[in-house]
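Given next, in structure tokens, is a single chain: the form predicted on its own.
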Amino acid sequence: MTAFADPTPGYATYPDLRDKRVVITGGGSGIGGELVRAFVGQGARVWFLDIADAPGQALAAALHAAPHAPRFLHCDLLDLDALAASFAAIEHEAGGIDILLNNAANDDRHRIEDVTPAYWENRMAVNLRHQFFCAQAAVGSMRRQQAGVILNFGSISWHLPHTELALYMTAKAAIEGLSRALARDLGPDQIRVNTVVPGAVRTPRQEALWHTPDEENRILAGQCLPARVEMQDVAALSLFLASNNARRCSGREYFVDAGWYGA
């Protein structure tokens, strides 16, 4: 199967994310480096941490001009002491934070003999621990405001068959287990929490390490629309779930991944 000629659409303008405070994991690159682009696209004042210095300092440097320039902090998100720092600095910068997207992931393949106790705890570290804790460091300040959004990136993998990535479909699918449980605790203050379910999405890492003609053809065959996934899709979702049109979503997943039920 071959895919339709389907040109990316631009952004719809969301007037309330002007001036918001977002913090953005994983930023540096891929799905993260999309959604620094069209957030600060917004007129938001976003910040975003990554561990890959070179992308996070380009992409900053490309958006210089904007009328809000967004800042990089290079933030090993495994370290809990340098994430809590990190935040602390943004928070004293900003005064604030209005909306956290938790994107930073990382989908290595693996096998099931191969695994150890300590590639399990580092695999849960990279894909799951560090969105509870950044969760945890901005909801204060959300919760002084009385006002706030909550972005947590799942995927589609552990929704289909996929093999070798039995750790990384363990953690995202705790993550929408997550979003539900900070939904019904942070609700009360005016909090929301979704989770962003991104399908077969083309990024260049991906595009880089797994493309072949016949994966492609899995993928488009799989999906309801024969199109594939792109990183503006996700960015588009995810403006639209932080802005006030997604007033009355929490708790919940929105998938992006174009109707992929197949194998």
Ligand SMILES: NC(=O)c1ccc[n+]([C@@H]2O[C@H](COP(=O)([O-])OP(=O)(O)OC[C@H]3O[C@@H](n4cnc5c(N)ncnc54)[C@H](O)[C@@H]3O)[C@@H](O)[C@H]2O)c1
Given for the second form:
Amino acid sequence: MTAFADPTPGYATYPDLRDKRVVITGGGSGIGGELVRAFVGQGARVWFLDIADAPGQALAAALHAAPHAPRFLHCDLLDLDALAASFAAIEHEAGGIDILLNNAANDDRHRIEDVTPAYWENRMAVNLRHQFFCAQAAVGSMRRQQAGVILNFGSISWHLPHTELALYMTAKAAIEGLSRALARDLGPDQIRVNTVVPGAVRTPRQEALWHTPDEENRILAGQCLPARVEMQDVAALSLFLASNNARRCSGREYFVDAGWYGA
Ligand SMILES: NC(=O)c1ccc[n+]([C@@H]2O[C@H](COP(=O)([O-])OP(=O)(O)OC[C@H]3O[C@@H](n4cnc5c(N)ncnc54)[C@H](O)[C@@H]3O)[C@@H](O)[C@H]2O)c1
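Having seen the form predicted on its own, could you now give me the structure of the form predicted in complex with this ligand?
Whole complex next, starting from this chain.
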């Protein structure tokens, strides 16, 4: 399979994103890191949370000369007290939150027979629970200002016959329900909630885990477009959904997967 070799386009500019207060979870690496770069590039004020200190600090340092230098906060989202404290600190510093990107996750593989009750709880905590509690922590200020955007990151995985991912797929399926429920409850306060559904995105972690010619061909053959989805493609969709250009978009799922129906 020969993939397209088109260059990654630059981002559109959304003037209404300038100066917006944006919180990005899992912003230290992967798609989250690109979200940080993309929102900083729009002139937004970005706070990002991660447990990966070295890449988080390196990213903040790399962007220090931006009109608003992003702020990295160490926060383990499994710890709900730490999560609440981080959001309280951001609100204190920023005076409110306009946009929340619930991006952090972990897609470690697991076999059904190896799953213990504790591992179940852990997988739900790392992939699902924090999305609700981050939204809960952000909606106070969004309600007060009668405006806000929440983007929850789902996954193509449960829409396809993936294997050894039962708990991740369960959590990612639930996120689409969570977004719809939050969108309905928060819509009257002009808060929009959507799910971004990435396909097989080329990230450093995925490349390290799976990069073989066979895997590359399997993905390309299963997609309508024979070209890999890049982190910038996910960030471009996220910028649009966070901007006022998407003002009538809420309660839905938006795929960026090159039309991955599966092999
Ligand atoms: N890469 C893909 O192909 C793909 C496909 C479908 C969905 N997604 C989704 O997109 C989002 C980003 O994926 P990615 O590939 O960049 O993931 P990644 O694993 O490369 O990065 C996730 C980030 O979250 C952080 N994180 C993990 N646990 C945390 C915790 N307890 N507290 C704070 N931070 C934590 C990690 O340190 C990391 O920086 C995820 O929601 C993922 O499920 C990705």
